[in-house]
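Here you get one chain, nothing else, as structure tokens; it is the form predicted alone.
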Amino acid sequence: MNIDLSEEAAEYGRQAVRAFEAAGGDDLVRQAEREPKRRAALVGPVLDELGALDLDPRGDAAELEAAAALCRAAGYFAVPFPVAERLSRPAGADGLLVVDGARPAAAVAGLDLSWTAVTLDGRRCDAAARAPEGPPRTSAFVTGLDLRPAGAGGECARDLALGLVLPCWTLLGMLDRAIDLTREHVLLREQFGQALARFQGVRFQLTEAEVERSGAEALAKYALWSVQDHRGEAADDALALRLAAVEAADVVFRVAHQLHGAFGFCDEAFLSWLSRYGQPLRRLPLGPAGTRDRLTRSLGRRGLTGPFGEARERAAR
């Protein structure tokens, strides 16, 4: 078993995050928030150039892994477009949604594309979504859905393994970013004569932080290997690995803004960006609490294999 990415997979994530670092980086977002209708017409032209809707992340390992690395450079500039649910579309659809069948909602707000949903309990359905509620300023491009049953399938178990699986990746973007920009913060903000990266109680925080990222890195690439190889326990996998994402965003985003300080919450730094973009993916489908509901759920007393297990056994221990 080897989750490592691909070198060609990796290559494909560090062009991609040249792309959009050349398309305007961290002004895609802010300018997607300003004019709300233009943010596909922001982001487009960048996936057209990368031929990112090329790839068949469902029919081919090697492009599921340039997927997984498409995503998390989305991520580190909090993209301000649904690329892991384009990517994980099924046939007929221009989108891929996992949603609470409860209270279906999704970052989509205002975009002109057709959407499967696959609920956490299996069911797949037809989505459209609402008008938006409130501004991107308040609701991150959250909109509610209309849901209409189109019928089981037979994909169900792969599609809500790869919609879990892909928005992890842009998740650990964001937290790729939120480390490095708290690096640079404390290296370069100095209090009592000296930068913050020299005081114990900072780089502790940072290690931990670091500690919950790179735990989440390797989970990510479990889950990706077990939707490549069609493992029963895909589904369950790709559960374990949204609890340990969201569970370490929460770990990093604290550190993150508290070591900026208030100066995290300001437009001025992107960390506060970030964080606000950051909601859709760590809340929805359901948030730690829910996620980890549903995956005991689905469990029961089976367990998890893999890395997911061994976890769980060394947290016993």
Given for the second form:
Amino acid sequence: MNIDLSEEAAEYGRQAVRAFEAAGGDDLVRQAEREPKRRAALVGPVLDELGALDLDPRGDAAELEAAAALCRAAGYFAVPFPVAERLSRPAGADGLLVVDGARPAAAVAGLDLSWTAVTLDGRRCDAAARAPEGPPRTSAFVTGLDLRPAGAGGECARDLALGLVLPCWTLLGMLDRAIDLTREHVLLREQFGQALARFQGVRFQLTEAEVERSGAEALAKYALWSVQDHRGEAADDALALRLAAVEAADVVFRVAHQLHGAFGFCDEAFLSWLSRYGQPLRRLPLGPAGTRDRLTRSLGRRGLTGPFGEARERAAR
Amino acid sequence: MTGVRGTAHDLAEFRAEVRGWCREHIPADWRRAQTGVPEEEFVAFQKEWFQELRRAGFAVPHWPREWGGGMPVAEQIILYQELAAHDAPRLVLAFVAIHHAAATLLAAGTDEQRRRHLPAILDGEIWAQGFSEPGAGSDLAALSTTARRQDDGYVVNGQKVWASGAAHADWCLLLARTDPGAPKRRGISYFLLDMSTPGIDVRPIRQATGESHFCEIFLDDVVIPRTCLVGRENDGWRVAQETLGAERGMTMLELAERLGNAGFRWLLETCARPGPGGARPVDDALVADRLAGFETELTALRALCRDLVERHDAGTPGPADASVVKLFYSELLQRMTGFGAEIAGPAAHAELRKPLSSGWESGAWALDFIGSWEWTIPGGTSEIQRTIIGERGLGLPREPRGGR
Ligand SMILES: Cc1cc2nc3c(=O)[nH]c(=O)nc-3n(C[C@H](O)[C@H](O)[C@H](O)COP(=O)(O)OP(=O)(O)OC[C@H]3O[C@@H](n4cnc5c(N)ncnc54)[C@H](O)[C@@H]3O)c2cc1C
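For comparison with the form predicted alone, produce the structure of the form predicted together with its partner chain.
In what comes next, the whole complex appears, and the chain from above leads the way.
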């Protein structure tokens, strides 16, 4: 079992970073906030250029990896568009949203797209986005969804796994960026006559955040492999990844803000945009406690299979 | 509110008096009314509320009697407990004036400065604090705004940042370098800056929470008369150190009481509200467990604050007590608002505005949580507090630091 992304997928991810950068990079989200109606127009051409919508993450293992790499690149710039959700679309819809059936919502305000939603308990629905309640400045493009049952699709478990895993790759890209921004900041910013990076109290916090981030990265690769391999437990692996990713995000963003000082709260700092536009990914469909609860109930006393599960089973026999 | 009370009976009587006052004078619907109001209305409300407190003798209880205060510490504790329990609006705008400005004037100001400003503060004069600079945050002594002697005053040039509420300020506490040649802490002077002086440009900074209470202050050949120097020239660092922490105790006690009263009450209410599936979060054992944990921590925080003000009053404060309290409060605030945001779920994110004049906990959990991240930064970051606790509290050796 090799859970690392293929070299092609990694290269595709690097291309995606360059393409988003060329299209405005950090300015994409700033522009989209000013002109929310234009967000599809801002991002669409980049996705076209990358041939993003020709990827077949459901059917082709290599393209699934490329899709993950693309989501990660989008997260790096807090690209104001549901890239992962578009990529994981089932046949007949423009995108897939995993929702909490009791409070369906997603960051899809103001887009003219048709959505399929799958609830955490595996029901498939058609979803229509309501008009957003507030400006993106405060809503981060989140809006409520009206769901209509769409009959059994048969693929629900797979929808759920894919629909959870790809957005985690977007979040992972955000964590990469939060760490990079913070690292640059503490190297550059001097207080008491030296770079902040020289203070052990600063270094230890940043390393703690990096440990969390890399843990989430390892699980992201594993859960992707589990989807790729059509594992029966892929949905559980996806939920486990989601829990790890949102917990890592709590630590990474707390540390990033703390080490940025007051600067991190003002618009001039990209961290402020990243942490605002990262909120939907961290809270939807469920935040850490809700996710943990789901996972626990789903696993019961069975536990996760995990990368070493089969070996464990063999040893027990 | 005169006469020294001290017996349990007197204190109980005082508490009853304050309660009665709170019931009569706290505007019942201020939270709703102050949500989403324009800035001017917030300012007007703050000023009115200050005068209401003043009429009762509750605005500046910590000041000396001759300036309009003189309330014994035991009574101040009760006052803040009751204001918090009745969810009174917080004095946001007057904060720097009644605490930092007053403490500075009382400790180091001339008689004339006190006569000029203390009564004016009671009449509503608003103050801001212009200490931090782009290059001087935690390392405040590195500040580079200069004040050059000229005629009978000083000419000031430089830039200040993060000055809370400066857009509304009449006056500003200002630190500037008067002797560029001296070691960095010995060349700083403390000034009172009239914000209507020509050459001052105040610009609000857009912030994560969507408000802008931070401001930048640009100072371009601003003239400050010599009468506005506080303490001796080049002795500003010492003055700032003495007065910065002077009010830490009672202001922390007020914040802790607010968190323990209205804050915890909001949290309980949020947890008791049935979710979309009909179940109440509070019926979940894990949620109940977290709530119990918070209640325990709140009790400890309130006890710590009380201890801090009493020891301060008795002249026996520990060298790191204030740091322990600030660190504990700000991290508890983050945990509590984070938990609130989580329990309230996505719905909390639809709440786009919180009542102005509230504390750091308003029940708009998502906004409160984002706001709480700020608390571990000002007035000495959590790292600086930890350093102080290590060095002054535990007597550990100083960290090696360049440039000191
Ligand atoms: C809500 C808010 C209100 C404020 N209001 C005012 C105001 O009214 N007036 C005013 O003058 N200022 C105000 N400030 C500014 C505040 O005083 C500074 O933000 C604070 O001093 C920290 O400075 P900084 O933001 O530049 O962070 P930095 O000093 O750059 O610190 C960045 C990070 O490095 C860490 N660090 C720095 N030095 C060390 C060290 N030696 N060891 C370990 N870690 C270290 C810090 O703890 C922090 O995590 C306010 C700030 C906030 C957030």
